[in-house]
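Just the one chain here, laid out as structure tokens, in the form predicted alone.
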Amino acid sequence: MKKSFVIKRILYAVFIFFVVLTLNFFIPRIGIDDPAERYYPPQGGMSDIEYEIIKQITREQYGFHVSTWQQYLNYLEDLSQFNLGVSLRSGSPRVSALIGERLPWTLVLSVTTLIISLFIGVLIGTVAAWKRGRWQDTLLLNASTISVALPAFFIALMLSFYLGFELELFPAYTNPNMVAQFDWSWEAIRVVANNAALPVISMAIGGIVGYGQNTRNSVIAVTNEDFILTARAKGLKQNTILYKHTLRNAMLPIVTSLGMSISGLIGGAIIIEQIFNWSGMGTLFLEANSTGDYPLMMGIMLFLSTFAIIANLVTELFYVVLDPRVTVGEKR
């Protein structure tokens, strides 16, 4: 792998970086003259001028009471001391503990999906690309049409309904004091796990279905190159050929879809999370999005939009050592 190649695309991840953090704090602020004005107090049996000091003293808690390009300057400060600020929250809780406590529930769900998505993806694609025009393979392209038309939200639906209301195999709402009460047993493990079921199967259908369409596609044209022609005509065994000449050279296309993955793994189970009410970023996100918690939404999509950075950044780098092509295109 090339050095300049990977300064390059650190650079480039950088100044989008750069963008979106832009874009994330001035974004909330168009059309709002006070960000902190619904969270001073009515004024009651206050003056006018009691209730103006206090208005002064709420806004300078929250460091809205110089202009809007020096709160920018404050928040390039902050950030660079790996301070994401203060939430509008009673209590004014810091933004990076109230995302620390919510994001590894929203793991235990995407990193739970991405596992059985893959694995299971990935052995249906094969198989059906190996099988193909028989069944198995007819019967993916029908599960890939049909997973088109029917979003995860409306499966999370149905399977919440039957599974969850009707016949009762799995908790319909997940238990709101699982996240309190969790505490590392194999009984606290249990409940997580009960719970988790129905949320998983929601989002990984779609996903087992979209990494077995991609291996299916990707070991197809794999096996109609000439060295696998060649491997077939020295006489080696059918096993030898998709495990080690067919699979290794139909891994990109796999890989740039689990870069993709990976970079919406914590934020593509907000509605899932509302659906199922999980107590992760997504429901976090909407708490803040309804109140009007400006520092705590800014804070949410800062995270999600610097991991989802850095996981584009891996994967191209990743791309570049299974195929180095990659660089000399770039080059040209």
Partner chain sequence: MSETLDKKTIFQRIGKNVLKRLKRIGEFLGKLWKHPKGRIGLIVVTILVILAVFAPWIAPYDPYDVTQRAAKGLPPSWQHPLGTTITTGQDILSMLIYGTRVSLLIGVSTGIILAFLGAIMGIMAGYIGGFVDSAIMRVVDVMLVIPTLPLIIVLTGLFGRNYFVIVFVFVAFGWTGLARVVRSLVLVLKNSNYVKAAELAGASRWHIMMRHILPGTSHLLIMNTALTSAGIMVAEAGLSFLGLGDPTAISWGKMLADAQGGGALLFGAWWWIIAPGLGIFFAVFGFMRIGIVMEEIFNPRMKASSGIYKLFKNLNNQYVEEVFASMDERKLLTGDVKPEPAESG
Second form
Amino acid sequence: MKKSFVIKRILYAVFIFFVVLTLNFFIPRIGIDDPAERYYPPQGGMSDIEYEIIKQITREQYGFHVSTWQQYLNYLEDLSQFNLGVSLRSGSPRVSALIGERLPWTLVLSVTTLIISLFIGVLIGTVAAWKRGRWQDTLLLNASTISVALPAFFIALMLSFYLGFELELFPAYTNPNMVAQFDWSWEAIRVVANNAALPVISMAIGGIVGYGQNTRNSVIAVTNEDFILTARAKGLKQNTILYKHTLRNAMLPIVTSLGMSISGLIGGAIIIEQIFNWSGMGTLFLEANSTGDYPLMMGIMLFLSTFAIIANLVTELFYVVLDPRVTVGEKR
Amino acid sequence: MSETLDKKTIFQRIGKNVLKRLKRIGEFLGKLWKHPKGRIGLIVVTILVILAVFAPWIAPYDPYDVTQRAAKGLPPSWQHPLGTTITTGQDILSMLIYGTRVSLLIGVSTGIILAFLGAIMGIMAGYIGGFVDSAIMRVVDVMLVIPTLPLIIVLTGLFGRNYFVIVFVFVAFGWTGLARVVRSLVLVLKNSNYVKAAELAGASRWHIMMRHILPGTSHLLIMNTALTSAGIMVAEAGLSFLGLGDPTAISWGKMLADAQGGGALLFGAWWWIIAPGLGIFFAVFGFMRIGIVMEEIFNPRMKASSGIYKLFKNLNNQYVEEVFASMDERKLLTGDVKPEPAESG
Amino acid sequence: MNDNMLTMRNLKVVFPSNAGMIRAVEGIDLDIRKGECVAVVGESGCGKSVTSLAVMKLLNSPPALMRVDELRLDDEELKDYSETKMQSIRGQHISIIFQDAMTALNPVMTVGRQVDEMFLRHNDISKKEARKRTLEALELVGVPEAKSRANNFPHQLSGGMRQRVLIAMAFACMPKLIIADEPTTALDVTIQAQVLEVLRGMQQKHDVSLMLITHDLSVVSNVADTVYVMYSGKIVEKASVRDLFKTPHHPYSYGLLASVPKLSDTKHQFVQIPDSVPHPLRKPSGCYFHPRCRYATEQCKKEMPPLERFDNGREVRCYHPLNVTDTELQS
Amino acid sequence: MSENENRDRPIIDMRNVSVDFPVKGPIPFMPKKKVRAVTDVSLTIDYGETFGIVGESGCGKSTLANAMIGMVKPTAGDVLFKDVDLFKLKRKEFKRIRRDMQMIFQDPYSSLNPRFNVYQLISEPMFIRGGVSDEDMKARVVELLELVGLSDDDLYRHPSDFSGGQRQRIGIARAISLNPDFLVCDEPVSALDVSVHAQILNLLVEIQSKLKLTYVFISHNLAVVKNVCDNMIVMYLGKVMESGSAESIFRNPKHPYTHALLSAVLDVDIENRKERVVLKGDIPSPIDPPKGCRFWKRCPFAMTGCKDKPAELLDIEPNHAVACHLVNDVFTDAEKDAGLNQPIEDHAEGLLGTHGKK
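Rather than the form predicted alone that you just supplied, could I have the structure of the form predicted together with its partner chain?
Below, the chain from earlier opens the complete complex, with every other chain and molecule after it.
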């Protein structure tokens, strides 16, 4: 049963992947006959003939001169070689190369944020559940309403204003030389950590409170289960019950959300990266958007979607290991 | 239902239904008002609505007036309670009040449309099942992996930056979560024995849908409208902050973007940042509170678990001892202490 | 030295709620002799399950408030024991078998490990040794192929097997007292018979005391020695099984016995008790049973009758007991 | 209730009904397994009688009842209700005829919509049928409430205000509100407190005699069935093990499984208890039921031949049939010579236990 479940999930992920890449192919072609016009919109001071020539060049450069169906096939062929196309930037860099350049910097932010918020969140969530109804719990509850009402970008602005400009504890803008000068030396890593502090904090606050609240609810739900009563009736010590019985079960729903949240973090870091001028995927995407660089935008989109699909698949398979009850596509 | 109903009775029935609905809403607002947390939410939202509707009369200055050179960068004072902008000298309080319009309009309208779409999709998937179900769920799964914010950015780029497009995109990509929840609830309701009893009595699908399934999900939909409205307000502010909102309107997100771009951070004009932030905070907070309180009202189990601790804190020890003493065999025998009917503690 | 395994005096449990005090258990005494099987019988909401948890001091506060004058297990007074001290008593000296084994077992832990835990907690032994004892324990309660079953998760076992695992777990450390809270209610009738047989067999073989909580009189008649009948938080009758089934004294016990369909009944006749169990927040005045009792008098409406004790050890809480013989009246 | 029906003909006539449910496979296009909920059941139920279906969980008793009232479509066989094949009717016809059959559910907590009040609950079937004025509907509901022992003060209260027994009364009132003549009672008391069992059973019996109803009574408790039913079947894993009049089955129970069920019934006569039959092993899964006699794996008397040869329902006396090789003595001499009627080795040992007190 387990094996067929794994196969089924993989097949399904492949199916979703195909739908996503097809959508991705068609989005820049929405409502327009000639995608070349979208890739190179007419600019002022350009005569019709000039524009026609530019469009012709664009068509041939990006393969729009063949039928749409053929374009789609070419697109698939390119993808099979991990070729996401060519950016409109000067020098026509490959989209995959641009993504590869920026991805690590985004991962630095999102993975650190995820680890911090997961660790602290689970910790305070467990404490709040343990001290249910006391001040620790009330604090978490109020913090969660407040933090949801305070968007991360507002927190980021406040932090950059207060900690960055007023107290000058951390750089309010990312050091533009950070990326270029990075050489794996301790000093460089320290600089990165210093620059990443504010973006990570502003993203992690929401995450900590979110995971805290989820953990709390989940732990409380598990505590009310009969098997915890059984564990207590066995005379097990409180710590044993907490680690072996409560947390293991309470973590299941949180694990499920993990895959989604990492891909969400990468996609959602756009605003934070913009505020701190962090040279990650988010800023890359905004740059692409401001110049109408569709191949780059769609490349990033496809990359993020694929990332999400894989992350989902991994958590699902991981979940099977954690929860023996999952067999045929049923989730608890 | 039989076809013999004439128009008059139909109108009567509709009238009756409308009255009933209104009464329900009234009752519901009453419940919210009675709940201490709900009251805060209700007050905040009411104030925001008043601000939005009567903005031109309430706002002390014209927020679009960018000609006040003398008033540039004033900190909060009696003249300008929230100060003015550094760049153009616009009155921030007035901008804030006008910004309420955008946030509420986008938030509430998207929330409501989303609730409708999510409910329709979820109910179709859950109740009709089969092919419809798998088709809808496949769409949900695809939407789930596409990164929302980048997609919204691309689509607003394609279709133009006005609020119709923004609402449309929010709706088109926001219904999936609700549809999932509604679907699983509908599946439970559909298999319940009371639906089976209605089927046995010859009920049509329409009857079951309108009398059993839809009322069963209504609490979820109302709650969801409040919560998604709050979420959409944040999302709209984020979009405007990136400069992707409607460029002609004043919105809180755009105010923040202007503040950042205009060097509010650099020149220490903290009021320029805090004001729109507070606007977002109160709007989202108010709607969230209402949503959470609704969840508590509709899902009494959660209330019970948090309420019991409060109850225990305020427990009257003497009363507890009296209750225990009243159970003693001896006293019951002599008959001078009767086991009085339990009253609230 | 007394021959009581469990002596409980005046147990009271209330659940404060916004609507008022829910009086779950209103001062009950319970004696279980060594090697005896005592059944506590009652319907839903009569406080029988709360009593079972109270014996192990497993009731959480909140939501429950508990008072007891005496709670003695063998020669140990558990009344003032701290939670830590109770932890070493639970499992080792008292253990419990819950009703629904599906929810009572941890779904993400193999059943073997869940039984292991019991040995590891109360004995100073290696994991390997614990597993060896687990397998023995499982075989003892009739789990076939114990070795592979031990590596199964609860959802992979049938209802009967799961219940056996719970029984094996309860008997693991050879406790002095075992509480079985509706041990067969969730099972099919033929499986019920198997599980009851295992339970009864284990109890007699190891000579432990058993406290059986149930609403099912056929379970009582097959397993128990002494029966306490509870109604709405109070004990209304205590008698040996034989006495109770032959000559129930309390009208409620009588009604309960009579209203259960029997094979010997003639067709189309069921003796019925009118109305239903009172809501715990709206208990009637006087005797809690009086609104449903056909023998009720004015006195019953005003005063709660005392639990009267007869010479032969029977107890009944009623002003107008039924079927009382002359010898009993002498007391 | 239509007036032109022939009351001499059976109200329900099931012919070789089988119901299988497909089990969803993990991978699309793989061969699907199926749950064999009901296999080859034939029975007839006469007007005005009470027909008992007895068995444990998974024996298909609820599926069978659902097939009778058209809630489950049989994979094979015909279901005739008043001589009409339910599953060959047009949708509208089907709906019309199905108003004559109603059901009382096991769990009165989940079978009443918590949002409705008593009036809405009981009047819903009439509301669905339409053509009844509000006044008539209300009068009828009050009448029904009285019939089931509730008062019209309860009209606008919600299910949560009632105890289990009272809820079941509401459920009964709803079921009879359209004047059906066929009522399926699916374990109507097993979710209720012991002390209210008798009330509900008496109410059902009383209503039956007042309204001349035909009952199908599903239960796992043989004592209940004995006191209520005229005819009955005992089911195990989707097949009928024993069928006939309740009187003859209880007077002379033949099938080992019936014996096992009988011994689970409360025996108040504590002095002379009978030996208690305890079956060994678990109820097998209906997904892949044992070949041959479905009961052989748990049967204390199983013979070698029972493994492969399905047991057929054969009459042993008028209106009493048993599906058991041992009782029916079906093996031919040749088969007997092959040892098919020998007990299975190491099988009977320890299967039969006693449960009495020493």
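Quick caveat: nothing in here was measured; it's all calculated off a predicted structure. Residue numbers count along the first chain shown, from 1. Superpose the two forms; the largest set of C-alphas matching within 1.5 Å is the rigid core.
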C-alpha of Y51 off by 2 Å or more between the two forms on rigid core: yes
